[in-house]
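Read the single chain below, which is given as structure tokens and is the form predicted on its own.
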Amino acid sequence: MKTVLGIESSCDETAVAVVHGGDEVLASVVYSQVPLHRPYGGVVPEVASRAHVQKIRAVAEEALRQAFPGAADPWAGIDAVAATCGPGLAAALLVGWSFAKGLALALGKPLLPVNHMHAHLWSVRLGHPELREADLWPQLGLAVSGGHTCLVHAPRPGGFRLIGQTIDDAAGEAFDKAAKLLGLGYPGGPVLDRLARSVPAGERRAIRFPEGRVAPDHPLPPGLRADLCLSFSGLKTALLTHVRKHPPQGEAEVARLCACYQTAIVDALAKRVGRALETLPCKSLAVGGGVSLNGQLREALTALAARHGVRLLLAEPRYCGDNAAMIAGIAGAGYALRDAEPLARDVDPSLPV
């Protein structure tokens, strides 16, 4: 089995880890630019960029010193190197995919380009070798982070067909711009999840938002269904009128807005992931991304995959935001994007599932 060095550098984490065997974690550094970002309320890509590059040598040197504690040639150890090379932030994909190429000509090991939103789906593995004779195929996952909500099913491992997605905005950029809205701060999901914690279950519909339905006959790409897809633009827009016209007066009722709002978001994304496991055969649902970390989505989707005989496997807190341990572990197993000369590849922002 290959030890694997990831890196991560899609949006305003820079990650290096080091995974054997595709679930085996024996490193796993983030560098987390949130206080960097913080001021501006949202991810400015050439502050990350810039930090990327900066900080990405000292990442990579601090994973390395971890993986293989007292080694006088730590990169001997070193079987391959996986990098992200897309979806993303161009100049951020950039420095962690450049920085690859270099590893791997200067070591002579093997460059194993990664697809971003194939390894949120891998992160549900790590740390559990247990699951490498599970019985989890045909799966439904659910990826959904600040840039990316999408519905993906594969047929067997590494069998990746996107099935839905937002055709706006994400559900964590949604959960960010009303934090930013509400005076919050960044980021807001977390923000917003402990404020609804606080508010009776009973009183999270007490707000009426709109659903983000997606029209039968809007236009999509092949292979996507309408049922399947979502919009939080009009969720955004909805509680900008709701504040304008009704301010919200003291902490509870800021409280109970957010409880409304999160409400909207899980409920949107919970009914597409049930429609989904009512259609298409399925034995396991997993979920990665930092939105999954969302205490009242794991509530609604452990109630799911119960009611349907599904195996739910959410990935562990750490894994959940952007880490290259991710990176690592998919390209270990083998699932890494097939490529003749990944040398001469580029990042690709927009690149599809």
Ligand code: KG4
Second form
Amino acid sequence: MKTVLGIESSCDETAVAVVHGGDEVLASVVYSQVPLHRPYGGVVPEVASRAHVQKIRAVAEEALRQAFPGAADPWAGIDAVAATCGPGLAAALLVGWSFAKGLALALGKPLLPVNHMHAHLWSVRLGHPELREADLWPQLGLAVSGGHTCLVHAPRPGGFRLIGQTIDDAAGEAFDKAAKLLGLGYPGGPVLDRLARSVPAGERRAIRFPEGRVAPDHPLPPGLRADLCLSFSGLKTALLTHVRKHPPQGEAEVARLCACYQTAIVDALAKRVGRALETLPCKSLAVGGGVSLNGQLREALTALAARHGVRLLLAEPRYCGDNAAMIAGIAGAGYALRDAEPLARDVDPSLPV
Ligand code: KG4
Ligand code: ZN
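Swap state to the form predicted in complex with the ligand from the form predicted on its own:
The next block holds the full complex; its first chain is the one shown before.
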């Protein structure tokens, strides 16, 4: 059983964690840069990579202190170093990946490259050693974050097959852009989620937004099914058009608008998940990424999983957003990317699932 130090720096969180045996989290430290990016209403890559450089060493030392309190040499407890090498922002990825290379060389330990999206799907396992492999596979995975929205079918652990994805904006981006448009701050997901909670279920479809269908003849990479793909860019345009025609008056109207917009996103995701569950063998549904914190999405997926008789695996809230426990976890479980020469490897901002 390996104890892995994991590093995550693909976007705006500087994170380091220590995980034993794939699911036992000894420490997970996340330094969030959200306040730095808030004034811009989104992540500024240059600001992100600088902040990673400034923080990564302190975050790593804090993770080690927490993982091995009082140890004379906490580094001695680490069997391998894992880090995200893609997908993500190039300059941000480079900081964590280079730091990981340096650590692995200095410690004389293996370096394990991790795909960020695989790790989001692994996040459901963190803190849950009781999950039995035999009950989980084949698995449908939904990763929904600020940068990605994808559906993955995994016949076995580590066997990821991309079957659907957004052809433009990610689900989290759709939340963030709406919040920006409505002047509600950044990140948008938590704000829309909170406002939507105050709106009765019966009013959440009062304003209709496009469902983001992808035309059957839309050119897609091999393996992807158009009926499992989504498009979110029309949604924000529809919101803009609606707001221009009917500017919301007062907090209750803003909340209702947010609830309807959120419903469109949740319905679009739930519809694709439902179709995948109908047409593919699945024992479990694993959901990760920042958007998986969304209350309405959680409700919709809970209902879907019950209807299809599959086990729903949701990451614990602290492991939904970007974190390094998912990186150390998946690597420790043996599902890092295979690479004979990881030290020669570069980051890949558009690393495929
Ligand atoms: O996974 P994550 O932390 O970082 C990326 O890899 O992108 O996801 C961040 C995204 C943001 O777009 C944020 O608005 C969204 O997750 N988010 C939510 C909620 N909390 C965070 N979206 C909907 N509802 C939420 N409660
Ligand atoms: Zn992420």
